[in-house]
Structure formats: structure tokens, C-alpha cells
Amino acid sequence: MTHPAPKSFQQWRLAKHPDGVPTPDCFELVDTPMPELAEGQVMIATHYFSLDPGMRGRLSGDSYAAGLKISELIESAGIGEIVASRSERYGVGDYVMGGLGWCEGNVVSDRGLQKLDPALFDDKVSMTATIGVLGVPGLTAWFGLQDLGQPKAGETLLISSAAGPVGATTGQIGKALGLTVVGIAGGSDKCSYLTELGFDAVIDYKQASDLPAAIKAACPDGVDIYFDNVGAEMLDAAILNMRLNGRIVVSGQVSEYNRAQPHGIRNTTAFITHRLRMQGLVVYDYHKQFVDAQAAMAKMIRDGSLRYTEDISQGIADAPKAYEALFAGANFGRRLIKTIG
């Protein structure tokens, strides 16, 4: 039996540009009427959407993409079911992933969506993995480490925010490549989690009064690859421990996103003395290679060499508070919102 398409969906929109950590009053939950479908459009009921720290810059201005304007839908990756269609590509009942945003649903173009086959997922690879370990976070780890990090077996890999979805995936890929992997995380629970994932050593930065010294103790021969998700003082501490010809991969700068005056990089002399290389990435530059990388990571999940954790909150109403908590390090793994059921 076909049910009539909804006439409206609740959507989180930008109420004001944040100053510092985005607080719930920066967002407004709006009951948004749905337009009639035009040719090539679909209506999607969202089941899950992601909360991404890297989105922070776009809430205040231009970043890796154009900044959001007041009253615009908050953008994010999502998974949903098509409930109405005027598309030749997708029909009612199809499951898709794409940039669906913080919403219960929306009308969007059929371009930029990826159809999901429920038969491909099981108790080891969940459908939500497509917006987590097999989505932007996992792909960032995959390409950041292997393309920019240029790892060689026996080298030492240091990762900040190592219990997050990017960091934890990077560490496990590093272990599969024969690296010695050291993670930096905050709190005993996160450090224990990384040990369970097979990290060779873990630094609890909340307990380290001298972070450069703590890194040196964990990496006595120095760091060949630093996978940076944090920036600022943690980046400075890592630079002091880099080996000759070390590589720094800049995946994120979570400690800088909410600062009016960024800390930046202080220990730049080491770039000369140790011939260091530092490079950032935007994972969408690798879009033509996504399918192959996803297949390789799915194989790792099924053979047990890659584990992932999802931190799922129930209900769209909690999205702003859950997003704010990201910047206090409250989550394990990929932070998602489940909107249905």
C-alpha cells in the first residue's frame, strides 16, 4: 500500500552565526512545507543524518565550501527512503545516501544521491556505515594516510583525536599496513577503546602535564607520520617529536574551529631542520576512487581488521545539543541522529 507523501518536514536551519562553540540557540527547528516535485526531483524521508565537527567553519563563513546563510538548512550526510519521485533514476522505496541535511526529510534533485542496496549490509556492515566508516570519515582516513602519509612498514604513526571516527579508522588502517600506531585521546574510556582496537600505545592528554614529553616516551624513535585532527598546541607537541623527513597530514583542526584568534603553528624551525612536509586534504578530491576504497574497507570490516563505533542519538530535537557536545569530546565514534523509529 502506497502512503501519501508528507506535506511538510521538520528541518534545522541556521538562526545565527555562532561565536565560538555553536550553541543550541544558533539553530531553529522549522516545520517546512514541501513543494510539488519537479522533473528530476525526489522526496526523501531521512532515517539518519550525521553531525560533523568539520562543518563548523561553514556556520560562520566560507570554508572548504560556501558558508551557510541565515535560515538555510544545516548540511550533513544522511540516509533516507524515497517516498515520492519524479526521477528516472530512483523510485519510491529506494534507499539513498547523500547530502540530506539536518532534517526529517526534504525534496532534492536526484543528482548527487547514491542508491543503497539493503542486501549489501549485514550484522558486520550496517547501512549507516555509508555515512561513517565507509563515508567521509573513513575515506578521509584511507586517502589521508595512504596518499599524503606515504606510509612504510615499520614506521611510527601518531594520531590526535584518535578515538574519533577518522582517528580510529586511521589507526586500524595503519596497523594493517605494518605501522607502529600511537593514539592521543582524552580520558581512560577512550584510551581503553584504542587499546582494544590494537593501538600499540595511547596517550591520555588530559593526564599529560607535558605533552611533548609524553609523545617522546610513547614514540622513543620519533614520529614518521602525524595524522592531525586537532591542531594548535597538540600539533606543536607533535612537531617537536617528528623524525627526519616526517609527514604531517592535516585532516581537521577541531581545537581551532571555535577560536576567534587561532593558535596556529609555533614550532616551524623543525620544518627546516627535519625536512618536514605538511599537507591538508579535502576528501572529495578523491571522489573517483571512492568505490574501490569503500570495497577495500568493507572487506577489512568483514575480516575483523577494521572495527567501527557509532554514537547514535534518537530524535531530531537533540541535534544541536549533540553537536555542541562534539566540541567537548563527549562522543565515541561517528555521531549520528536517528530521526525515525
Given for the second form:
Number of protein chains: 2
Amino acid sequence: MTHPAPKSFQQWRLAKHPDGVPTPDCFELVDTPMPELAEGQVMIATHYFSLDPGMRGRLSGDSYAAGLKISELIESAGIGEIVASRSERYGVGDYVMGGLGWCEGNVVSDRGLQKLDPALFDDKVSMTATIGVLGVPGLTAWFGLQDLGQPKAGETLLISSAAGPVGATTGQIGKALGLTVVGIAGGSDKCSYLTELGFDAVIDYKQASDLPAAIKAACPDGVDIYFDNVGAEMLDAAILNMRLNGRIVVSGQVSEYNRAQPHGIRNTTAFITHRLRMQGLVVYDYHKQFVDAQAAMAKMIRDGSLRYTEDISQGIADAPKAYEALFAGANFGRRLIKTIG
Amino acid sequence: MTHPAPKSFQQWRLAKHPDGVPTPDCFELVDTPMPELAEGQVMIATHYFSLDPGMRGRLSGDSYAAGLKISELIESAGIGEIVASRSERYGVGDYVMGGLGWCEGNVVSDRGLQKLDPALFDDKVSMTATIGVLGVPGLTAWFGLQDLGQPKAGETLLISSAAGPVGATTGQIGKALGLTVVGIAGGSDKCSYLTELGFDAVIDYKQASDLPAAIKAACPDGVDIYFDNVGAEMLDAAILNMRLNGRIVVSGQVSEYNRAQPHGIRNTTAFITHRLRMQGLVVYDYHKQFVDAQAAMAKMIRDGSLRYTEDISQGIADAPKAYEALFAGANFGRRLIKTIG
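Having seen the form predicted alone, I'd like the form predicted together with another copy of the chain now, please.
The next block holds the full complex; its first chain is the one shown before.
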């Protein structure tokens, strides 16, 4: 299947740096003419792209974290089909994943793309899994838990934002490794979902007036590994429940991204009294091991020990509103936009 | 040289839990009758004991960090002479170091003591070094920098409270390992002292209106290892200057110990953007390697590459006032009390 190479693509670009939650007026949909392909470039028609809370920091353009400039393409993982090629690596019709951005398509260098191996997919593993459970969220769970978390069977793993794509995957890998897995999520639907996935206990933070006490009740022997996607007060509450030599995996800090001033944590003395270790994760540091991890997780999906949920909506126009909703806790599984009908 | 076994010893005990800086009225000097020795016990006449800011947390008696109870002996490292023994390990006249407490003497179990090897001391290495540069502060520097800091020659090491016994030792070990060493201290005397010790740059935090900027000026390429004895705002300022894959060794959090509410840090998102690792140190975890580390540091003292400063005052009565003064930044080197004239 091939498409004629289009002259232009719709692309979401940064209209203004958000102040707090990124609202739709921070984004502008621009019909962008495509240049002639240079040597080593390909033109990709995007089929799916993802909406990632972790990308929020890139929208701010502050001096510390390198950020997007006004009118730059919004970043995200995506899956697309090569529709024109001056690359030796990819031919027309190949499917690839990579950092395609919020767009219907683009002309990009052939470096940094990953060819999708058709053998990875079947009726149990969808192609969209490559930017979900087998993509950045799943790989973050895989390497964060195993390399930074250093889990030992019998230990207790606590996960925040546990119903999100990273958290839900982390919990299921934790179960496969013989851990006791406790998830924190907001609302009874998400908590029921975690129980279905095999979590040993769940904490509905919206119902918990005293979060440290709720964690203590769910993890009476303390927490060996805290896999954090939230930060701030929730991270502090977890620290108060860490066991000696506990490990904190800083995967995301979603509660920090929209604050005017960072909140951070208060309980730093516990790092001494409890010999804690806290470490931040950038999943791309493990890129040489991606293929093996993806194969292992695909196997878990096929044998039923790893389940995943995708929340796919149709049409590129939806992206800004759907992105805003992520920060209100509306996401359930991996949030994707399907650009091609 | 032996002493007759005394019937009682003066001992400092906890009179009340401090609220903020521990004032002298938190301590009570009690003439404590000595019990008959049981099997495996020794009676020790203390010659020197140390005053440690890090012990502050133990005075609070809060529920999180295990604390001292009212009327318990105040804890500290000390050097003493065995004056009576029912131990197979130690005879009268042996010198030992251990957690003797703020006291002129005590009856204790023979476990947890370390016999002082006379070969370790000479005109260049004093016996008091065993509770200073060769004791907990020096060992904290040694293992904290090398095991948690994972230094590589050419990297930049930043140290807070750098003129204290831990900081000054850390810096000199860092120089021996080929690091660029930058110290933060308060006041020109301490800063001059660090320059004398071979530090590459010093920051007088009392003169720095913008501490993150002052660190950036002193470490223009960023900080690979931050050895933290202070915590809070200073830790946050260091985090803003960490390089990718930077390591933070949490050795002490002296600025936290006397606050009614912990201050903590704000810049936790940097753990993700800069792949940082922060880890707390408890030096006793390395006890099996103590003897080798002490021999290595004694060699550095003899060859002139490791210098140390002790601030010794005479008489047990001084301890509470001298301890209070530590929190005003008055200490210069290891603070010791000599109990025997």
C-alpha cells in the first residue's frame, strides 16, 4: 500500500508557552508545506501519535529544561508509513515509529526511526503497542523498575499514577517478578482496573484524607521500591513509608509540571535515616536494549501476564483538548490520536 | 598505666527534647553510680568524646527517626581506657574507641568497641584522629565519596559545610582522586582554610546573595558529584547546577535538624531531566572495610595529602554550650571534649 507524497501536512505547532495547564490556545494547527527530500530523508504519513504528560516541561521554554520555541512542532511518539524516501534504510510502504510529533506527516531524517517488525504484531499485540506498552511508557516501566528499582522477589512495590500506561505496566512486570504490588490512583474505576490487572492492593488518593496513613495501611511492612510518576506531596508520603535501603524511581513528576513554583519534597532527612536512593530515569539511555525488552514484553502480552489499555480518538484536531484533559486525570491507559481514517 | 575503678562517673543525660537548636537546658549532668561488671562487660574511663551535629535527630524523640528518651545518656563517639574488665577481648589499660557517649566513663558491653592499634599513631597522627579523620567523619567522607559518589578523575566535586571534619576530608580525598574540588563554607577564615587544604575554588555562602549563581561561577561546567552536609536551600542550589548523570551524596542535612517543619528541596523534576541520583549514607554499613580505609587515610596523613583540624576543649561541663555553638556555624574541624586533664 502506498500513498502519493503530499505537498503539505497539518501540524500542531506551539502558539504560546503555557502558564499552568496547557490550554488549547497554546497550540496552532498549521498546514505546513513539505520540502524536497534531501539525501537521507524520508517523508512519513503519521497514522497515530501519542499525548504524553511528560512532554509538558518541553512546552515551557524556561532556561533550565531545554524547551520548544514558538511555532515549533509539538513533540510526541508516533507511528507512520514512509510515503517517499531518499534513504537507504527505509523504502516506501515501510512502517516506522519515532518522535514524529503532533502531525499528519513530516519530512525527517532517517536517523532516530525504528522500523516496525511485522512479526511483533498479531491479533493479541496491536501495532499501536509500539508507542505504548512496547514504546516509551512500557520501556520506562521495564528499565525503571528493573535497573533503577533493583527488585528482589518478596519486596513491596508502590506505584503512583498506577492506572496510567507507565504505572499499569510497571505493576504487571512487578507481579511477574514476584513483588507485592500496591497502586495509587484516583477514582473507583481506575482502582477496579488495577485490581483486575492483579495489583495486590490499591489506594484511591481521592478518598484518602491522610495519604501517608493510607500507604501505611496498604504497605504495613513498608515500601522497598516507590515508582513515582507524580512527585510532590505523593512522593513525600511515600518517603515516609520507605523501608531501609529503599529505592525511589523518578519516572515522572506530573503534579509538578503545571505549577508556577516547584513544590518538591520535604522529607530529605529520611535519605540518611533510611539510606534511601532516588534516581531519575531517561529511557533513551537504554536504547541498545530496547529490542530485547520489547520482545520480552510482547511475550508477556501473548501469555496474558501483561495487559494494556489504549484510549484512541480519531482526528488530529482533537489533540490539544485531549492533552489538557490528561492533567485533570482523565486518562485511562495510553492516550493516542489516530490521524488517518 | 591503670586507674582504680571509680564508683561513679559524670554523664550528660537528656533533660528535655529540644525544640529547634538544642540549648544547654536540654541536658543534665548526672553523677551516675556504676554497676558491678557482668560477664562480657568492661568499665571505660573516657578520655575524649566528640560533638556531632548529625546526632541532633536522635534528641527529638519523634516517631519517625528513633530517638533518645528522657534521662538517657547522650550519644557520641569517644576514646577511652579500660579500667576494669570481665571481657576476654580487652584488658585493663587497653585503649578503645566506640559509641561511649557524653560521659567521663561508663560500663558497657565489649561488643561494638574497636581496640586502638598503637601502630596507627605517632607524632603525625594523633590518637584523637580515630574519632575524627579516621573515625566516623573521615570514614563518612571516604565511603560517601567513593562508593556513592563514584568519582572519575577530571570530574567536579562540590562540598557543602566544607570546612567541617567531613567536608574537609572529602575535599582532600577528592583532590587525591584527581577531581576538581569546590567547597562551600561560611566566612573568610573557613574559605582561606579550604584554599590552604588545596581546594580549587571556595564559595563563601555568607557573601553570596544568589547561591545558584555563585555555584555556577565556581563550577562553570557543572557539578558531577555534590557531597551534601547541609540540605534544604543549599541542596536545591546544587541541584540546579548538576550535570547529566550527577550524583548527590546525602551525608548530613544540618540545616534541617532544628526546623519545626522540614524544608526539603523543590527541584525534583531535575532528577528526570538530568538523570540525577541522590543517596543517603550510613557509614556503619561499611564497617567491614573500616580498618583498610583507616590505614589508607593514615598513610595520606603521613605523606601530607590529608590534613585535619581538631577543636578540643577541656572538661565535660563544656559539652552542651559547645554543642549549641555548632549550629551557629562556629565549628572549625572536629569538635572534641577532653574529659581527663
